[in-house]
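Just the one chain here, laid out as structure tokens, in the form predicted on its own.
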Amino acid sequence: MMGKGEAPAPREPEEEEDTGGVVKLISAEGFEFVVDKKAAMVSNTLRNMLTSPGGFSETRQGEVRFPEISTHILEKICQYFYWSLHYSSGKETAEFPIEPEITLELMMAANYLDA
């Protein structure tokens, strides 16, 4: 409690604030994509990840490894987490466009991540 006058004290950083809104997100191939954590939130398994409180390397680091996700697909994902809070409002629509070849392995992948 802080008495009249008084500054509030300096505030811890949480972890969050360490990556600096941002993920990075590591394909099979160690392809590397940085998207931001409002983005990568989209997916539950990546909230689940990113937001425990057990100290997960996840959380600290701020980056998640697929080592069953290839680079393409991983893309792909990363373009469909931003489409997905552009159009969430639900005040204008477009459909996500998805190449018919990609299609089973893209899905595999969004079931993994719960997107």
Contents of the next structure:
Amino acid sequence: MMGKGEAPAPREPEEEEDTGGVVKLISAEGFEFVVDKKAAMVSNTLRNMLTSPGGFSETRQGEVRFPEISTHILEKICQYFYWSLHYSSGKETAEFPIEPEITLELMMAANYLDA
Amino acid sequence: MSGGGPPRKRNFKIEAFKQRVELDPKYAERTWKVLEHAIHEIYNHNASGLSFEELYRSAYNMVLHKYGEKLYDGLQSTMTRRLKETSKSIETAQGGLFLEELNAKWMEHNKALQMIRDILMYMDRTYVPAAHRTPVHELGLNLWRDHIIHSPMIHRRLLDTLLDLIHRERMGEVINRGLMRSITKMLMDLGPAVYQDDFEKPFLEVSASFYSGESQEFIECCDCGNYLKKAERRINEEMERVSHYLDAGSEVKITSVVEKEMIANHMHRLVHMENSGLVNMLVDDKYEDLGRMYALFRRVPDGLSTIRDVMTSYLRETGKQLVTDPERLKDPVEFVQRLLNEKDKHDKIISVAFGNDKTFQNALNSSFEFFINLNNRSPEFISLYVDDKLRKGLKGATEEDVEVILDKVMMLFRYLQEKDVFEKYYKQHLAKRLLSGKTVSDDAERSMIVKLKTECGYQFTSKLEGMFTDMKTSQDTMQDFYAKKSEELGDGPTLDVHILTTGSWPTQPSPPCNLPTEILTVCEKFRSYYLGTHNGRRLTWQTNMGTADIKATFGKGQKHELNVSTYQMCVLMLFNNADGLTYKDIERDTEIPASDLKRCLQSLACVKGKNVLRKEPMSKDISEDDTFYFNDKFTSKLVKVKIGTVVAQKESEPEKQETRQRVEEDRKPQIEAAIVRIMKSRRVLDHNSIVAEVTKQLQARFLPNPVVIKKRIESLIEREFLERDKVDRKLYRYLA
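Switch over from the form predicted on its own to the form predicted together with the partner chain, please.
Below: every chain and molecule of the assembly, starting with the one above.
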């Protein structure tokens, strides 16, 4: 399900260098997810955020805080980024499993991120 | 994102986060202040301190909580205020800095607009379509258009500046093309309508008056070639300008302005310009100028037809002079050569300068057809030209050269309307060539026949081919004759007979002259041999067409071999038995027709260097009272002396009339045959249609005269092939 070797596993807050190829997404609780920019750009909101001219703070620091998205939702979203990246182009598809109890929250986050 | 099933189904409505249902009434106001501040910061280049996520979330929340309209209106008024300030700063920019300031501000606005659109994306995505409002980006452009470009202080100044810069560039100054490009691109970004109304239209108007003035000035002081060069350069400049800093769509418009002002408006004056117009270019083979004229005139309506018309009338005029100039008519070979040169010259012009344009080729062809047929001797002359080439002109030429020349002749032949007249002459000339053995190359002769055949069909050449066959069988017959009868003949004179099929050859029956007895015996032997092998044939001698080689010994014992005609031989043989003979004596003894005899004697006695006879009294012409003597004092450096008959190569006036008459006679059965063919299939037809049909059928050979057609119809009615309709006298019926 995760297309890339870099697993979007939750990590303890720690210093991460801005590598250009990746972006750090931070949940409401402060958990950081490091994902490839390519994956993050599945979300149109993130795409605009990362490509907008003029240098917002996110672009410069390479990290985005989401004070309204909780860790487990953000994790699911990151998983979706990779799933989408992997399956959107090719013909083969696979189920993307969603637990019923988080459906609503997940959908709102999806609307927010335009993904 | 969607759960399960096919991904990306987004059609459902999302309600607000539930924890935010209770909303602080001041919330919207506060959030807007944050965003408004951010917009100002973005314009002030301070965006780095801002968090995209925070701004996006603020806008998101406002839209989600039904404050979309407040957000949108706020944006609009904030931006409007910013742009009004911007417009003031642009207005105060001095002179040349104006455009640069405008451009810089435009760049800033564009960048800010993009950032604003990004953070307000959620509004763009949900509120704008639902409320039917203008998307943020477009809104930003519209506001720029209304408050900057259309601001009264800027609008006129911008246009004037642009037009002034273009004018300066036209006058040779170097301007900042990059800046021009940015500005025109800005106008395009604001919408094609803005570009067209606020720039392109006035630009085209100004250009039109500029070029109208310039062309007036040029045409007064330049010759045609130079003018065209200038016009070409201007068009290229305008196209280059478009490619550098105008919208690509302007190219057609501006070039058509230049074309109209510089070419179309002066077209006739250019073409007819004295000493340098089209005709002069044609005369002087100015390929480059002609090519330029073609390329430029092609761009404007009626341009090419103007060139074509002038060229056609020029061709017709010079052609007419050429074919009717009595000086030129003296030498038929030269005459045809001139036609060919003229054709080559214009063919080259058309291929080099006019891009092998079909319509020009057609114009050239029709002009030639027009003037070649103005002179009714053209068919004769063309045949004479071929005759000349095939007699001597082609000696040493390669097979390809021969083909080229013959092809050219065929091209002229195609222009002829009276192809049957050509055939008549060609037959005569071919017969002379064959009988005198003067033809240079059998291959070339046959090649010409094949060409005529492909052009006009089997009928046209069947008799010509028959002549070749006769030549071949004659050769075989003579070989056989000598093989079988050589011992009988002893060492008398050698005879070479050409047996000509009556009908294939253009022979006029002429009474045979009295041959010397030596010859007569051989002839009789041959007659008996020939009639012995071929039953039921009749032989008549055409003594007017033969030649003879005779050996003569002169006063100091020097021997010469004389190459003479049969008539001349007969005359000379008389002098074996007598030293002096009167004209009357000769006429009585030989029975040669008077006109032929005079010519024959003239060539024997009056040509310097070949005067084997002496005439008393000495004069240029032969009269019936003259007396002739064998010229003992004849000398020549050559052992073989060829004595030509004085023949007018070109036909004399009565001969011409005669040929004409024969041609007319030959046409009658052809016209009748055509009428019968047509009536057989149509059964009933009116007079005019018959004339039209007959003309159509026969025009490959000649143009029948309607009066002649009418006479033929009458003759056919007399012979009961046709009858007039009893009711409608104009109708004819075919009688089976």
